[in-house]
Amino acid sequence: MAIYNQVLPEFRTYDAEVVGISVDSAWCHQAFAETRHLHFPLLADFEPKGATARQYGAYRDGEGVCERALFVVDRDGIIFWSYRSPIAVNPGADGILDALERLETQEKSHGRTQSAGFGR
């Protein structure tokens, strides 16, 4: 998380908002955010545990963990990208930059001009 705050301004370039899900608490999220001073919000996917990780195919059942995936979301809600790494592999920030700026061109050549959020 902390290479997305640092690149956060990069993102923001794009219009493009961060934001983390997990299934953890949201207790569990505020101290996270706050000992890493996260600037971006934190989602809790607790209860029902995963509903969210679920419906973008990002949850372990058998674990009961979310993947580490990321998603780039256009402003109409659809999924532009997504990236599953595994659960020890830190997958950075780069695809996501990529994603976004394939994303910005493609609007643009469509006559749009904001861009787009996304989270995980």
The other form holds:
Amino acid sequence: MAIYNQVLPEFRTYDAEVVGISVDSAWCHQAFAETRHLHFPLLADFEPKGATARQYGAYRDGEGVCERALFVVDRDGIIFWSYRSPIAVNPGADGILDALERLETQEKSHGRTQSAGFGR
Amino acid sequence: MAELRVPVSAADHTRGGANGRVVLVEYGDYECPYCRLAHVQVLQLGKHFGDDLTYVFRHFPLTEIHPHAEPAAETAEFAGAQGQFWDMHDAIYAHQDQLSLPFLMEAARALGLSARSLEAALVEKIFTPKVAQDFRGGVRSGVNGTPAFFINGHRHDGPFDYQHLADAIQSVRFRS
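Got the form predicted on its own; could you also share the form predicted in complex with the partner chain?
Once more the chain from above appears, this time first in line as the rest of the complex follows.
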């Protein structure tokens, strides 16, 4: 989280917002966000527990916690890129930035195609 | 596995063997207690591997949680511009518990550097771009916390105590 907090300005250059999500409660999140000075929201997948994480295929049944998983979601709400890290390894921000770069390139090329078309 | 995206160059601060068989790159933060512990391990690794090990330190200040990390990194660069990067680096880690602007000024004076010039360099943000460049390169290489180590370009995901680092270095030492 410290990394994503620090890289936040760079994420925003891609018009991207960051949210963290875990099965911990809102109060727990609030305390964590305050001590770490987080500048992005943490969402509580608390009740029903893990319902959102399950939909993303990112819930660990045995432990009852979320995976260390990353998702880059595009403007239409479609998952553009995802990565599941080994539980002991912080996945860092490199994969996210690479994905945002590719997404931006893709959006730009689509934009050109559309503006070149007739009657749209 | 994450790979170092910014190759070691003349812009880096290196110590140990000039052309070591193994290159250990650390991304670190001067206010991070784990980095201080790692600093001691790294000095031991330097003794053990001698000229076979080239060590590079790059800045990765987590300024949101460590208010002194950025001025400390810029102070090390200030000293580095005058050929004393490692003296300042060692001084900062040796006195991490006292880290503050007055301490950095005093550390500069102790190395025979001008505290007034240091103050000006910090105010004018002379070394901010260099530190930011290290940080950005680290992010793109998959630095996921501090300290983060890369051994011959591959991120070391294991623990960073002496034995784990030494074993990881040894495992690539004689690989061509």
